[in-house]
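Starting off, we have a lone chain in the form predicted on its own, written out as structure tokens.
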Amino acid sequence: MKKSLSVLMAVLMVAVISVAFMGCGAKKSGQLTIGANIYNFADNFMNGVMKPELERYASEKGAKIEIVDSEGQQAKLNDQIDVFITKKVSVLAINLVDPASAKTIIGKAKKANIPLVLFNKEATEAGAMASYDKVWYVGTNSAESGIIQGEMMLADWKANPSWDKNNDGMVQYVMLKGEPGHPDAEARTKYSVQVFMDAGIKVQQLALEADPNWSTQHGNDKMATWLTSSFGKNIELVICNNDGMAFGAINALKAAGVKIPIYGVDALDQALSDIGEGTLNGTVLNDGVNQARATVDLAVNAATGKSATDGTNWSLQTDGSKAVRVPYVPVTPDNYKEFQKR
């Protein structure tokens, strides 16, 4: 009678641990999982704001997400969204690439049925984000970056009488404009000095270069090339479309012993100290932080079958891009300290 109540008791000890690890197993597998990418993550901003905040806020929404760096190629994302889709992944969330390319992205989404959020670089393609109903998109207004630094750079202008070294009336500029063809880097080229022409004062451009990847390292040798050309001394005043290409230029003006006023974009750490010391006369805050969660509680609400924004704070757009856009902010030495405290 013992012997058998023994045997009872171990069967039912090991039912008990089994329907447990089926318990634990049935979760696992049916925990929401992200399929993501960053462009490149030898981008500053990419890497460094919203990668970690997409990971510790899909770990917050007890969601799992996987982020691959697609390396600044099309192609390799493409084959990227092709193993997501064999690992029958939840939802897509995506940084494009190229922003041209992106019908290709939505296609292979569609074709899957698989929800899909596009966030940072926004499809250039007429009709792309039409052709799909499971596709959101999570950005920024670009235009808003450039007239934000444009007004920051006009106020310091005016109040400025000497940064007119030549007193002709006129502000000669160097740019330093991020990757060709993405719509935040053309949009702050653009607006950055239409407000100026707006305000009624002329322009001229004295250089141009873009790169690809917004580096530090290219903003540098830019710079310190420009700095020893035949229009060196005449330049007032340099533009950034990122941070992370004005902490090179600011590295070049200090090599060279010089002092020229300097605007970026993107509120990174590193530049809220420069701003403080005087180095980086102002930035504009590209709140990623902000733009990680919207893309994750849109993908979360997309993947379990609620309304894009369901339960959040967002707001899709009303003009049909079905975008939810998070605003800019000019960051500049009087208001600095308030985003350090972040």
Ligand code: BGC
The other form holds:
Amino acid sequence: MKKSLSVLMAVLMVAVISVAFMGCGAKKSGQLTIGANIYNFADNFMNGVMKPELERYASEKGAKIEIVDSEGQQAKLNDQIDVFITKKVSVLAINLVDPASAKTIIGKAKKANIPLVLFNKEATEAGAMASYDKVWYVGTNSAESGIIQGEMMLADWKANPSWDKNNDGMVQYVMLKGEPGHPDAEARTKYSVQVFMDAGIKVQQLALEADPNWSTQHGNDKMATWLTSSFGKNIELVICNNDGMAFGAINALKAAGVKIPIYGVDALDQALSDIGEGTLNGTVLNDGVNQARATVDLAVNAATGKSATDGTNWSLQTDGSKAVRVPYVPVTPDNYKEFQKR
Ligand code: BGC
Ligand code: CA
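What would the structure be for the form predicted together with beta-D-glucopyranose (BGC), rather than the form predicted on its own?
First the chain shown before, then all remaining chains and molecules of the complex.
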């Protein structure tokens, strides 16, 4: 009896020790670890495009990545960073919740001497990027997406005189805007219509509603409300800062049995099939796959003490933004099939 008890004890001890080892053991000795987040897992583009590629590509590069959900709360992200720092990750890859809160996060990384790659939401505070030599940004040139969307809407508007329902030579539009203060949302909202004005075509905004979560629900609710409002019949164009919101607006249009030209940004798979079906007029590829790869490439280089873009195809802007900017591409009924093959 005594003997079997001590055998049992020994077995238990081994079990306890191996469990303890597994706890920290997920990190093989010398393996590079990336502490990452997504500002909100509910976001179609971030969760559907960027997150899977961050995971796939990090593993291809032999790095271990942990991606947490900040649930749209900057305070939550601040805590998550503290946890990553305590865990001694090799490098941080961070999707800001509030683009005006970058300095707090950069300060934390600097104090812990951990390199930091910000991605998707560019810091808006002046001097933030200059405050630490080991911080970089991976994203896009925000204005480019608005300009491309505007150019494609302008070309279609010119080719379809019947879109000017009231024949006043002016574009009566509604705008589904993303997060206020987000550089992508601000630039898309501005430049998409600026293109018309620059071409000498007047525009009239009938309504604009912003959503910090860029959500389909928001697109659906706002579009449904607008359609039944006093100006509902006058809407000639629906401009969406992203496809996620466009999907909602398309549902509302279908439910009301009306067809109004509508455009998005991102080129999500669903958007490509919507273009094929003719329910979406165009979108702009936001190349999340390459943004994810650049994020991992920079993170791995920084963590191993190399220069950020060493041995990669990415180049850093020399304007003080310390940014890699992945180009946007127009996606129309003429070329959408090329993107389905990707
Ligand atoms: C994307 C949006 C997304 C946002 C999140 C933008 O670049 O186009 O779909 O919601 O990033 O920050
Ligand atoms: Ca008009």
